[in-house]
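First comes one chain, alone, set out as C-alpha cells in the form predicted alone.
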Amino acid sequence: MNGKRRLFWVLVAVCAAASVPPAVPAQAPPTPRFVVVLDAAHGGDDPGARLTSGQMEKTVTLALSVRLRSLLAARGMQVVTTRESDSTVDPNRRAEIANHANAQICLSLHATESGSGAHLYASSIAPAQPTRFTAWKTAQSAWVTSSLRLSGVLNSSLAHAGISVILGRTALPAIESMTCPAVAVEIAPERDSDNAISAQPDDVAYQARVASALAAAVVQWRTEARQP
C-alpha cells in the first residue's frame, strides 16, 4: 500500500514539473530605428535652377532623393521624405517634417550648374547650448556643431568616391529650424581635367555614384552614433 502511495506522489510531481513552462531567456530591447530625412529641394511652383541639359533642379533633386531613399532603406534605415512628387513645400513645413520624425540626420538635396562635384553647406547660425524651449528660427543652433561633423563625414565619403567637394556655411532657412544634424548637399556637374563638363547632375551614372557615397556616409554616421 505504501508503495502505491509513493508511486502516486511521484507521478503527481512528474506531472506538475511537466506543466511548468520552460524559462524564456530575457531579450534585449530592440535597437531604436535610425531615422533619416531626405529633403528634395524646390518642387511645385518653385522649379529651382535650370540645368544645361534642360532639366529643372526640382526634378533632379527628387530623382536623387528617390535613389538615395532606396539605398538607405536597404540598409535598414527608416527614411522620411519631405516630398514624393512635384509638390510645393515651404521651408517651415520641411523643418516640421524633420522634427516630427525625430530624425537623426537630414540631407537637403540641391543641384546647380556652377562649380563641380558636390557642395556641402552647414548653417551659418552660431552654435548654442540646448535649452528646454527652442526658438523656431534658431533651433539648429544646438545642432550646428554636429552638422559640421556630419559635413566632414560626407566630405570623406564623397572624396573617396572620386567626387570633388567644396565645404561651406550659409543661411539655410529650412535647416535653421531643424532639431537634428542637417546638411545641404548641392550636386554640381562633374568636370574633367580641362574643366569641361563630363556629367550633368541629372546623369544617371553620376547620380548613382553620388547616392552611393552619401549612403556610405550615413551608414558611417549611424555606426558612430551607436558607439558608447
The other form holds:
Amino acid sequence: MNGKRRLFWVLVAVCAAASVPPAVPAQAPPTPRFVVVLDAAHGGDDPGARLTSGQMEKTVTLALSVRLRSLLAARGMQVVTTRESDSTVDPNRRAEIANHANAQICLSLHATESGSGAHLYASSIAPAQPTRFTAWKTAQSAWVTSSLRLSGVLNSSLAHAGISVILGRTALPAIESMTCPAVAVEIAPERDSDNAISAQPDDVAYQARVASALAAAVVQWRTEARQP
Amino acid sequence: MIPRYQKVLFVILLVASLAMAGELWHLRQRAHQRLLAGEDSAPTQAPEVAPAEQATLLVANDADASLLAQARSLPLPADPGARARAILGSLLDLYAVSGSSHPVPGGASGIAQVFLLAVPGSKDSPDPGAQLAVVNLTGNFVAGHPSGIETETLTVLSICGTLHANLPRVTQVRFLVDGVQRATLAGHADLTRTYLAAEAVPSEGSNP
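Next up, the form predicted together with the partner chain, please; the one we just looked at was the form predicted alone.
To see the whole picture, the full complex is given below, headed by that same chain.
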C-alpha cells in the first residue's frame, strides 16, 4: 500500500515538474521589422506608356522594382512587391497588398517619356485625422502628411545624386487607398543643359543611379523613424 | 392540316412584322443622324462675330510642372457652356502646336461639351451659386494623350484652373470621355473623382 502511495506521489511530482516552463534567458526586445512595399506600376494587359526607345512602361517599372528590392534587402529590410512578373494587378489589389504588409514606406514606380529627371507625387487628398473606419478611396488621407515628408526625403537623396526632381501632388488611384507613407516615383528621361536627352528611363546605368538614391532615402527614413 | 385562312393570316402578320421592323430601323437611323447633326451644329469654334474678350488660360509646362497664367483675347459666345468650351478649346489648341511646353495632340476638338450644373446641396452652403462643370472629352483626344503622371496631372489641372479663372462660380470639375465615366486619363490621373477647381489655380508659375 505504501509502495503504491509513494508511486502516486512520484508521478504527481514528475507531472508538476513537466508543467513548469523552462527558464528563458532574458532577451532584448526585438527590433521592429521595417517593411517597404514596391509597386511596379502597370503590367500584363496594361502596358502603361510607350517610351521613345520602344520599351513599355510596365517593363521599366518591373526592372526598377527588382533592382531596388535587391538594394533594400541587402540593407536588412523586408521588401513586399505587388508583382514579380508581367501580370495584371488591379489598383485596388495593389493597395490591399500594401495595407496587409503594414509597411513603413510604399513606393509606386512609374516611367514616362515626358519631362525630365524624377517626378515625385504624393496624393492630392486633403489630410485628415485617422479614424476607426476609413473610406477605401480616401484611406491615404490619414497618411498624406507623412507622404509629403517622405517625398522631401526622396527629393534630397535624388538631388544629392545629381538627378533633377519635380515635386507635386496628384490623384493616382493606386496610392489613394494605401495606409502608409506613399509616394509615386516617375522616372523621366535625363536631359542635359541643352534639353537634349542624355539617358532614357530604361538606361541601365541611369536606373542604377535612381535605385541607389531611392535606397539611400529609404535608409534615411528608417533612421529617422527609429530615432526616439 | 392547317386551314388556308390561317396560312394567309400568318403571311400577313409576318409581312407586317417585317415592315414594322424596317420602319423601326429607319426611325433609329434618322434619330442617330439627327443626333450627329446636333453635335456638329454645337459651337466648336467661337463665332468671329462675337466681340473679343480677355480670357485667362493656365498653360502647363512639362519642364518644371508649372501652370502659368496667360491672357488671351478671344471671341467668346454669351452662353456660359459654349463659352467654357471655346476657352478650353483655345487651351488645347496651344498644346497641339509643335514645340508646345505641354505637347498633347488633338486641339480644340478634344472637348466635346462642357455642362455647367448647380453643385448638389449648394443652396444650403455659404456659396449658393457654386457650379459643377462636367467636361466631356472625346475618345480620340484621350487615346492620343501621352501617358505619365506629370503630363496627365498637368492636363487635368490646367483645364480645372482655366475654368475657374474664367468662370469663378465653377468650383468643382468632373470629367467624362465620350459621355461615360472613365477610370484614368491615360493610365494615371484619376477621372472618377470630383476635382476642386480652386486647388488647381497656383500661385504665379509654381507647381500645382
